[in-house]
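Shown next as structure tokens: one chain only, the form predicted alone.
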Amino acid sequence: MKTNTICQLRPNSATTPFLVIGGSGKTGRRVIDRLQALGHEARSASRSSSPSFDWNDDPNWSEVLEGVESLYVTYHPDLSVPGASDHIRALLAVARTQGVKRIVLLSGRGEEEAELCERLVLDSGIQATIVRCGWFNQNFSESFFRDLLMSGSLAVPNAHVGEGYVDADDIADVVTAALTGEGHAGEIYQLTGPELLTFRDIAAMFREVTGRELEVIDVSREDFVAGLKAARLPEGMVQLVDYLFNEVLDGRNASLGDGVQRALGRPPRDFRSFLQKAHLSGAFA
């Protein structure tokens, strides 16, 4: 088990440029905050950055990666989508040319296409670490799940299946450790929280913490997809959410990982603590 923690990671090394692809996302912005707090030069690459970064448009990727030594990659919308491995392969070619020395990839648990991307990164010749996660706690406070919680009803398939929800702050801590510390090269860290939770477990916990009633209804895949379309989600998002709920949340990930413990030497944050913190911050107001 590794003993390095965030507060022990080279706090005054501002000479190593860090780049976060997807720096405005749930984990990306947290990683940038941590790197900058440690005194590092860290910036985000996205469609709105300058120079801009677009997974579907690569002419300026070399400019985006110029001078970068350490790279955190989050892929939008998800590594499970067709074509993701082609984009990762192309990015790695540019990264090698630009002299990137270290890369951390955010990956998904139980996703075949994601595991292909992981192998590309690990075999790239660049010092690499894989951070493999499933569902985030913050899906319930910073994503469309919040609207479902606030509606008082969760109509979802596989409501009985346990999932090891992981906190985005734990992910950011592990990524920061892997980007700035030693001993993480070649590791695949499977990150989860400390317990498996079903949607019914989450509903009960949500009622206890917030005082709000929350009904869980287990629906068929067909009805679930129809509900997503009725909510006017873009077709690509409907396909992704359908895949996550009906294929990834099919029991294949109903086990706990030890990635937080191995990377940081401490237990992961629990879901109840996340809910309490989110409730106090007004996320469910």
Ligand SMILES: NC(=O)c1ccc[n+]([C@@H]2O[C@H](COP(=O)([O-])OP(=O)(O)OC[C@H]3O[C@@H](n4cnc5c(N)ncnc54)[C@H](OP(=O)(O)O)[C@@H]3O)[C@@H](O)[C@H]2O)c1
Contents of the next structure:
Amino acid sequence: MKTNTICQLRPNSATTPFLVIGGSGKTGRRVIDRLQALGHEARSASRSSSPSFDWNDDPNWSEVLEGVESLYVTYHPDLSVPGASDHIRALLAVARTQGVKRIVLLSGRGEEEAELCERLVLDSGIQATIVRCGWFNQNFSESFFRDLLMSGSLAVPNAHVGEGYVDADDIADVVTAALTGEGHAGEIYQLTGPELLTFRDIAAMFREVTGRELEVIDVSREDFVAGLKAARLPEGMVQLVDYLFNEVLDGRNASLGDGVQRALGRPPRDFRSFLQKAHLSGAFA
Ligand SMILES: NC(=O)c1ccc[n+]([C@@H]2O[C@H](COP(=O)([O-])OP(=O)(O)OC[C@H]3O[C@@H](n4cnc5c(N)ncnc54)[C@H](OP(=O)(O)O)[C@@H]3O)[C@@H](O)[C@H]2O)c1
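Could the form predicted in complex with the named molecule be shown next, to go alongside the form predicted alone?
So here's everything in the complex, that chain up top.
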């Protein structure tokens, strides 16, 4: 995590108009890097910023949003969890009061509850763009899936279902364009990579690129959930991961989105290039 590139919150600052909620996360920190490279001041709000921002705390969100003109919102853990739409509604009320002019929301494909949050943002009266994403490539290098790859055994349900994995660098490029450029207001960009990939495809590519062994085991929903519980995941996370693997990964998202091309005028990055780059950087060492 490149925390040295992330400006911490400075209360009452009128000179830092970009705020990234979840700015230390996979997409948030890439957006901050890009904004800063363009010469903008951009800051992060999360539990580790000062002042801190916690979706679950009764917040002083006015202080956090003071002086902000443009806002990138990543919700934690997922817009599909109970209470997410209440939090988004509350954030929008504060954003309106504080005079926020532009907002970009990170959302997920195939999630009814996330679409409710998208609608709240689009109807907020603030100029808004929705970046609705497939599963991230970087789940395999910076998050949950990495442990599965490194264990040598990808034991998941629906291993044969195609998903349009998208690169977090493409997401950050689209978000940065929507925050800083014109022509993105009101858009719902569906972001995927250039191909549908199953876990079996990914395992084959992983073996080729890294030379490591990786078997794929298609497990039942019941066994998968039992495994999550045995790994002592908190109950809320068990429910979320179960929902993502067994309901969202049911084929409903087995189609490609054109969001990267529409927003940026170029095709999306591909998974093999991501894997090679991650391997060379030591992500699977
Ligand atoms: N991963 C995928 O495949 C995928 C696909 C589509 C959509 N999404 C959506 O992407 C979003 C996650 O974005 P991301 O992957 O860029 O982030 P991430 O890597 O999951 O990082 C989470 C960020 O949220 C902050 N955070 C955690 N708990 C928080 C809390 N209670 N209050 C405030 N901030 C909190 C963390 O910072 P602190 O620890 O400092 O609080 C961190 O900055 C989720 O809404 C997810 O549904 C993900």
